[in-house]
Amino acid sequence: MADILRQPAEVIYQAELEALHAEDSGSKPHNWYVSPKAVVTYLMGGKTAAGVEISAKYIGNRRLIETAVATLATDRALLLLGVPGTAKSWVSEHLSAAICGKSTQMIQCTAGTDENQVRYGWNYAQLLAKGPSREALVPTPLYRAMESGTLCRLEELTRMGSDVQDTLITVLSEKMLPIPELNEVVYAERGFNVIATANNRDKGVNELSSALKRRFNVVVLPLPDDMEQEVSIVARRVEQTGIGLDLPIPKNVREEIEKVVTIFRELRGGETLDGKVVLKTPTGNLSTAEAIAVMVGGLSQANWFGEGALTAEDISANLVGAIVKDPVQDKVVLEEYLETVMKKRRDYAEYYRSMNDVL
């Protein structure tokens, strides 16, 4: 697998879930691979009893991670909720991954979404030679989850049109799937359940119904609580993506995290960071996602059109992209903080300069 653009978690940390459970004394819930506490350890980081370490995956409080890995512990759904770009995806995929050793067994949710895709589609070569069987069934991620008792992902759950998404109610609740065209319903396996992901701060948002709501315990995922938390989690995801690609990663590469998240922080909180300053703020979520975005793009622009070292001009292009997604109103918005914060600050002239140019 080593040609692959991204493997899945379950493979990248192989060797840390391994040493999990090797060591792993601690009761479990029925067919999860490690123990609820080394569930956390995964996911928080640590060193296991042979002196093995593991990475942290997610950087922040770890009594949400406690909740989260308590609740799939029941036989009750977990909905991960928080604005884009607060690691829910990623927490999602790596709770999957230490519990069962499988995240691929996931759903993305889009407006074009069916009952099919969530529940069971058909083989129609076969429906129509044979008619309504078995053999003409197409399990989804759901279905394959509900046999093996293991995890599925729902990501974005929102996304789907709200009578797709109550197709889930019975699933939920009754633990069973009925397939009504064959007469039979297939029960979930225990170890089974769900882990979704929803945001209600983007555009084209359904919201979930009271009876579907009911059926999920929610963790809301929130933005990295200072500075330096952002930062950290910034440079750890920028340089793994970066190895991934293949690119070099400099050596002022956390330098220039730190004037991209001072950036997105202040725009983000419609003031400066000592508070002597009022801004507008930009229509986007100016997410720690998105700084990860634009560190990426600028390395790749650094390392392709560049001279290697990282530079204002690499990162402008991506910075102000990140910004401005109303033509209109957020180019106002940073032209403001351009004049009015960054062109009074010696170490971003080079960044005053360049998304002026690009501007």
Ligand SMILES: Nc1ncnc2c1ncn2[C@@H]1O[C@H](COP(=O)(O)OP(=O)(O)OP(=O)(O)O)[C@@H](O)[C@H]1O
Contents of the next structure:
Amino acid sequence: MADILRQPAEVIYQAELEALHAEDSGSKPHNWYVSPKAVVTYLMGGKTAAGVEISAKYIGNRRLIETAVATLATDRALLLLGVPGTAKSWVSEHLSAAICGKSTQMIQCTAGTDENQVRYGWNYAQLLAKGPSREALVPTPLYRAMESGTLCRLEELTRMGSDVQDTLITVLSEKMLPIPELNEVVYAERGFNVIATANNRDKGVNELSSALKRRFNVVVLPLPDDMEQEVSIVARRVEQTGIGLDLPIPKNVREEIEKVVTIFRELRGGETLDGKVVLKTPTGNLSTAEAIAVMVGGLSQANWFGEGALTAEDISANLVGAIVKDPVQDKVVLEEYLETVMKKRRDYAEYYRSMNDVL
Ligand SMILES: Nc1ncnc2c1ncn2[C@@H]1O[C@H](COP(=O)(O)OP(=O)(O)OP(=O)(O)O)[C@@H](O)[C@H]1O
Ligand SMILES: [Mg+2]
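What I would like now is the form predicted in complex with the ligand, since the data block earlier showed the form predicted on its own; can you produce it?
Full assembly next; the chain just shown is listed first.
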């Protein structure tokens, strides 16, 4: 297991989950591994009574996570909505890990996803040999979640066709899945629920039908409120990713993160942080997730090609790549930003020079 590139949350944070489980004697929803309060502690961080440190997974508004957890304890499903890179998949993974100890029961919804990948499919060799039977049926993650009373994650729900999305209606409202071929029905065990994620600013998404929308409680995950919060999200994730990739973390990483986040926030918001200069905004959405990726790319460059310290040069190519998504429009936006804002800032001189080099 040691060589696996990325372990699921329940493996990485097994010790934390066990510590929370061990002292969770209060009542909890059926089939939950820990109580709703402990799930929130697991996500937001804290300390158990026995003194075990629980790291914060989500940085942001505690109420949102409480609402999400409370929803999952009811018979309504949870839909995490937000622009790309706002930790929807991340929160969904951690919620599943804490609630049912398994975050891998997941369906990635795409334009090519059909009903067989949502409900059940058939093993055709078996189907031909034996006809429709339980042995010939191939359960999907949703089917297994229903049978075992656990959670199923649906990633990017709105990317699959609206007709396929609607197969979920019976499952979510009647809590059962008819199998007409066998004249049988699978009933969901208690503890079953669904966490879906969807992003509301992307090409190629299909509207949720209002019938389906009614079955979900929606929690909108926002972009980080302030600079400090965003810097701490990026710093934490860059450090964790760096350690996972065996990349040394240079001392000045936080300073550079502050600069990158400043650039991101100014371009995203369309004005400088002090509000004095109005800027054009690039077409990409410059999310926190992209700031993390830029920094991790920089760390790798510094480690393999640099002198060890993290320099503006290591970061600039990735930074320009993140900002310039449209080679024509975004280039103009960035050039203007470089000339009107960055050129005048002394501590950004290195960035100004090296970003101009790659642009
Ligand atoms: N508020 C936050 N707290 C903790 N981590 C965050 C936060 N916002 C973003 N991240 C980090 O951003 C990264 C990307 O998040 P994730 O992939 O979950 O985004 P997403 O909302 O699912 O995006 P997409 O719509 O593109 O799928 C994760 O590594 C996550 O840790
Ligand atoms: Mg996602």
